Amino acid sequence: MTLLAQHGWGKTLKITKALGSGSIGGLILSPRDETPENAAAVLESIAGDHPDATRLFDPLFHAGQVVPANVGKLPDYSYYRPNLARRDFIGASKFAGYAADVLGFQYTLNVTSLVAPTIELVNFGDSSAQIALQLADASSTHHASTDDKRSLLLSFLINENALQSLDELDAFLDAITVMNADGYYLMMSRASSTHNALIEPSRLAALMYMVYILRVVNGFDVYCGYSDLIGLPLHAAGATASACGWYGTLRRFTFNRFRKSKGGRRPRPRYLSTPVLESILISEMDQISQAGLIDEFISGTSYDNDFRTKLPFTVAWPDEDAALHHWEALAAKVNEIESLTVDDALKKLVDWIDTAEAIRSEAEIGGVQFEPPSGDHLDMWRLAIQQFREMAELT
């Protein structure tokens, strides 16, 4: 198990510093935010300095579904197809061409695995699922015809609303597990207003089940993009790796990342408190400090000292430090369940939830006021774990 950086705009030295400290094990590079030449250079540099690091390139083929689009550097890539519509997926030759173009570019990069193109799967029983399956099958066929020995990850971007029917999910899993692939790159498309960790229990349970069937039952590698804190239950279900970036649209996937920005205020600074499994507003941390409970919320990273000795609102908390702390704190939790069985990892996760609720309750009694929906995800996770156990017959 490992944590990866979900790459995007404004990488500065975050990724190289986190690789150097060991808090991340690699990255998933975004072509939206690098020219083809820069993308190749970033991957070469990381391969040279950290040869064991996981290096993936997400082609973002699905960004072509957004009209009008704000896709950054993607038009510089020869495989990119804007304004994708149903008519663009008629005929086997179209799928073969997309697979050849997307994988063909990746063959020139110093990546550890190849990532197949995909579109958003809206429902497991509709045409979007058939298109996603055909893109995966065409990619598998194309890769098998080459001499490239690197592994192929079939990619699926699943709308969270699709994760409702276990029968349809089982049928989909039956279809993809017989394809010629080495693993899977899974992403969940979220509602744009959704809090990162907040997800309806049955949907989280279904995604955990998907990871479990692919990884534990069938032995494939499973990489979960745009996961952030939700990566913890996915790791408990057996995920090979999860990924998390340094701002909101790199911590959960929404198509807003590819739409014109309407502006707005800068996000308020947050601190990832792993004892409560939550990104806490610095203003809330200030209340916690004044209540004399700051030690209960500290994650134990190399960036924590000032929060122990000063009032949080006086602590310099630049974006880079916040991101590096976030990765270090999250990776520590991933490492705690790395060697556990699924059953034991789930028990550990429930213990964390119990502890988080107790700490939050103590703070609330002490007068700390958390902004909603802070903490609401904990009961949802607990129910999701119970539902997943039933789905996977682990009860």
Contents of the next structure:
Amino acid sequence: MTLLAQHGWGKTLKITKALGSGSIGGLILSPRDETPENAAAVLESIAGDHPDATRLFDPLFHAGQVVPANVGKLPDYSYYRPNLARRDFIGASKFAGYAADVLGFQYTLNVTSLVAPTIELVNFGDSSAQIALQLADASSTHHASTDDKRSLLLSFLINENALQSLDELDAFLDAITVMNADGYYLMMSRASSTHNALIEPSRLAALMYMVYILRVVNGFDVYCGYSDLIGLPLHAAGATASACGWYGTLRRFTFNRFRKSKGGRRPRPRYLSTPVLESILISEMDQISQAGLIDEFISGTSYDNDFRTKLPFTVAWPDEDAALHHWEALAAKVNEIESLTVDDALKKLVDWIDTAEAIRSEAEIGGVQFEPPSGDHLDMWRLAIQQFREMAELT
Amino acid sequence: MNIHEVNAETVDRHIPDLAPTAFIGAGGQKRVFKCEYHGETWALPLIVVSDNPDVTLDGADSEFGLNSDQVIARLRREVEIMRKCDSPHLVKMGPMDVTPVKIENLSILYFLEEYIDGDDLKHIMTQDRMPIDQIKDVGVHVTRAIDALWNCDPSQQIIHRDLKPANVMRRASTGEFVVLDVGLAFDLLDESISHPGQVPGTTLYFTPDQLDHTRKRQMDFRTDMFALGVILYEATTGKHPFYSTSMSTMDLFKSILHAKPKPVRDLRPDAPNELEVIIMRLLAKKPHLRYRTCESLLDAFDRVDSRGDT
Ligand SMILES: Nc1ncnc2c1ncn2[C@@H]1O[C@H](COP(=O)(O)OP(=O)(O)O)[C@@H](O)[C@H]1O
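With the form predicted alone already on screen, would you show the form predicted together with its partner chain?
Every component of the complex follows; first up is the chain already shown.
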């Protein structure tokens, strides 16, 4: 099982329930949202109940780049460095110090792999990439000098704009494919705040290519953080695991997660419909139900049966159920492709896209009005898959 | 005097301690002789660093565009590193420091290295079609040499940069393949001497990494892996993967950068599929598409069934 929970604020019993039912295979813990003592206890208790569960701790070192920051409990962690600036990355000893502190804390935790510190990589050819590489290199050197035999994941937080320049990506991949590590923890920092699944095809293709090169060609493990539905194309390209949380900024990474929130309204309730590969609004579900097409949209989890029989707006859909449903539905899709070859997985994904478009057309003919940009990601994914196939010479 | 005119008799006259010598082979800026030293047989490479009569090799040659101190220091360092790389697949260094000598207008550096009694791969390939198990040996042994160069001194990882069939010899006594001519300081040499036009044969083994000037990428051992791919392709199929007769140098470079070679088994149907997969992967244009480590490449060779496909 390779869907992981991207942990965050307000975990309640969601994680233990989802681990118990087998819809997630582990978690990536966020120190922003737990004290150091609690973080250790959470990992310990999961290790006790689910010894096979993947347990990662994302140090969120990059949160120190945000000023002024809303970083929760991070300042309680001794390795955390607030107000990170250029001067903090001059001199090899600084890098060695960050690596030693960040990994040093994790050695005390019951995690299955260690996660190296990183900062946001804005462009593969600029100083942010150099800093990220130096942090990775220092982490690899530090880990090799210890007796800890657990695997090391080097971590990169890639601004989606960086994924536009392929020549630089190639050179970057040349550099990281010879690093001394067991795997990579990749996150994409999203520029837009719209739909999670919506992404410029060339960027998705480039990210799929990274995953493919690292995992399939070079044999590293690849964990993709904050992926939500985009985890599906990433799994098709070979990802070892993807992670998804229970609210917006745990499903799509943006630095807003570490900024003071302006309050804002509560997001409208949604339902993950895997047949259309999208989280659709409950109000859209109402229209679908009226058009008599609800069965086509149902994902079929342990939580969504009421949608078949009741009017969607009357279904009790607490956040926790919506989150558990989301994991279970997404995990079922991941399971369908994760053991396939890349070629077969991509074919399956294209089949899903075809089906999703057919179902949507049927609904639209039946009078359902989806709120834009609903559905726009499908064509983008299709293009991305095509571009990725060309890049990876899988045509 | 021209480098090609340097013969055993000339060498005997200028380096009497090592006389009598016998000529055994030539490379671009290089003549190799066989000699006796303290009762043992050694190879004696002579490397011409300049043909300017005014060059003195005493460190005061900068006006001729040659920093001879640096050239000598670098070659000495490389010989020292090679001395530390203990691999049966790398030519061993002999008991003599890098020494300068002036032969008429030619400024020459020489040293001693193991004399390998056997044939070079260039010659072996032109004879009978090589059996698959021998091709596999070339792959495994040259990979071990690449690994030894890259990993013998972590502070000084070495790339060969000039792997080609003439630089791989087969020790007749053991059948082991041995890599010659490691990373000599060509890029520091006198411009007129190291001009590509004067290095016949070498351009055939250029790699996309060396030709791609736009990306400023750092080269690593995977550059040598590409050259090994070219060597193995030639050894298996009898054809160069990128060069065909009457191609200009420009066309050859374009082909190295962009052309996809014909599958090995189209040309040699009895080659095992696993071997074809390895060779094609070594020939990938981007280093990250080759092998992450020499170990993973050796593992891949391990899975090649050298009896060939039926
Ligand atoms: N150590 C050696 N033992 C035996 N023969 C050698 C040795 N070094 C070079 N030779 C012979 O000389 C030829 C040319 O030397 P080489 O090092 O390949 O020059 P280049 O790389 O400049 O072409 C080789 O192909 C080989 O036949």
